[in-house]
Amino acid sequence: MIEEPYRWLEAISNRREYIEDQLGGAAPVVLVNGEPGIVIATKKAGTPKIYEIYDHLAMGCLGHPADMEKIRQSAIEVAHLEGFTRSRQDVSARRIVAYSLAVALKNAFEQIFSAPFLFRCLFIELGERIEKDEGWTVDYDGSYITTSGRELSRGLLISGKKEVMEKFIKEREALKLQEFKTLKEMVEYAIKLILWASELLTSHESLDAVINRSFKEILSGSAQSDFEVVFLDRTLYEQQSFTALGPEMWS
């Protein structure tokens, strides 16, 4: 009996290693905000990874497609229930992440006799003003971190590799707050973050160096030139702000 807690901890540790190994090949997802709104972007893949959740809410995720779909449906149900029983103003990222998604993910992660969720996401809330924007990094074990306001102009990133996320957080501190005035500026910055995170382990180039290089130079030197990019338009805050962008924005 006395060994049971240790066996449980060992099972949790093994489970975490398994999930990290499974997520290791996933492409990064990034977000950046500015005066026009919020851009979420990732590499183009067979399965979409950026979803509308509510008028001013979106989710960008990586992991197993079936698990992403389960979480997406759960988030949409919670958002619409909040909107129906309360009001549109009560539908917030905080309510969905902290009071619903995080609890469900933690419970699923600790059920060691059932399959875990292979999942990691960015949850995004567009504000009426840039100071009201929120970005949430949500992990498969239910842990989460929130970043808000102009701090998001430096960018927010999730990757299948933990070391890339840790490197990004460390190097992001050296970046100045950005003051994006146009959508194109935000799209180019977001794609720079994707390419830096995708090639970090082979190029070892610093984030600051990549950000300060010209966009054309970086894009021409990359094998990847097709992206999934979504814009949450601040001028449409009271309506449906979610808009998918085409390659004319970065080619």
Given for the second form:
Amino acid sequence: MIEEPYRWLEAISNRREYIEDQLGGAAPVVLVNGEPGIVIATKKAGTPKIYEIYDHLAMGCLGHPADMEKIRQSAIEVAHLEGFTRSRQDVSARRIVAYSLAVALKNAFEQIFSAPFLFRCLFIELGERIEKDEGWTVDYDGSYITTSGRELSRGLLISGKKEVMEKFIKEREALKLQEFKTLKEMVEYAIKLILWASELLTSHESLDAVINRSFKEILSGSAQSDFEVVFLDRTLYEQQSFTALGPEMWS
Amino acid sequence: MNEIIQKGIDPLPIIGDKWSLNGDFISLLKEKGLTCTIPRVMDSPPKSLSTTPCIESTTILAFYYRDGVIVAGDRRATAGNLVIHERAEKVISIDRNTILAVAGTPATAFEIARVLQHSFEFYRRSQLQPLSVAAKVRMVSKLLKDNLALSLQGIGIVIPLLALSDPFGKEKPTIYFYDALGAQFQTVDFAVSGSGSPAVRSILQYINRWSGKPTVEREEEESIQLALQLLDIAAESDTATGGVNRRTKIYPQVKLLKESGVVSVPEEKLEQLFKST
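Output block for the form predicted in complex with its partner chain, input the form predicted alone:
Entire complex below, previous chain first.
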């Protein structure tokens, strides 16, 4: 393999193709922030996909359940060890993603003789103020993109289909920054994003059009009505902000 | 410092290497070399150590009231005959369902509390379910046993009280007390600890047996008033107990444990209730 570097490149390319194929059926995970806090949502499945990592950190992920569990456990360990040896304030998404998750994911991706992680996630940090919120999009190869502050009010999305994510990034630019005042507004917006992403390849409706439609209309026209929704409550920033929401928020 | 930083970052390489399934934070700390080094038992403490005054905190109490458990502690920390601190917090919320009150050496006690806080939350988040009451009780006992070396040498002794409500809502809030070596006991009416505890114990025994209105029948505000009075009485005869400091308006610390979780009583309310007694 070393003597023929093109074979390594081919192996990496095949690896990426394999992972994308395996992730293709995963439901999207979205987040949106506002003055009340941060909402993370996805379609409800047999196992949860949105997890509490630390007092003000959460992770919404998609992929193989075993890989999700492994990375989730590791993120929790890192966060709690950091919090114990330093302080709560020293535990940040940047440290966990940039110094731990990304490094390990990249190493795993490039170790072509072992199984890759089938994994993609949004790593979320609730700030004391909306300007301090952070959303990190982390991919299976260790690459990551950070979005912060009010920019998150337009939403952040990961999907098993790369083309959906690319379409979202492109269309999101046309959206104005949202100014959510209530939790219900945020939940409805997040669910609109989920439904748009889930049905994009069949309906081809633009993101802007979906956002501006009535929530009831969208929900009634969708086969999906069960969601996993979590709220990071800014009023509980100094405590434990992670709160699972029930269907009364969107029914 | 570099070593600590490195150890703080290294945990993630366990991906693909080894994987902890039991949610045991204490084991994780030991694995990373982050636990406090416990000195071996010595025949006798070195002279310098034996003459160094240990800071101690005293007088904590817990009793059942109508809606759950009330836990209170005075605010004074002493070293020998010196008052070191008048705002010590001896009643600590470990998680939403657990209160730890500590009497003894604050350095050890606060470290135990800190380990417990992280351990309970680590388990809850990693295992996606809260730790059971029995497991929490045993964990406190284990940490006290780990402190055996210091206890036997007469320094670093901690005598805690633990109040818990069942996170699954199957049991009413309960009170446990311990000895310095980790033996655990569940109490049926109250528990006290610290140098001022004899006075408190006598009063609570009288109230529960003879007053005609045991603490378990008392309402919240009445119970808070009683807790403040008990600590104030303990302070009358115990110089290491702070009681209610009327000059500086420092009140004992009071927390309530209801089925819904831990509630801290603000100082404003304590002042109001104490003045109305």
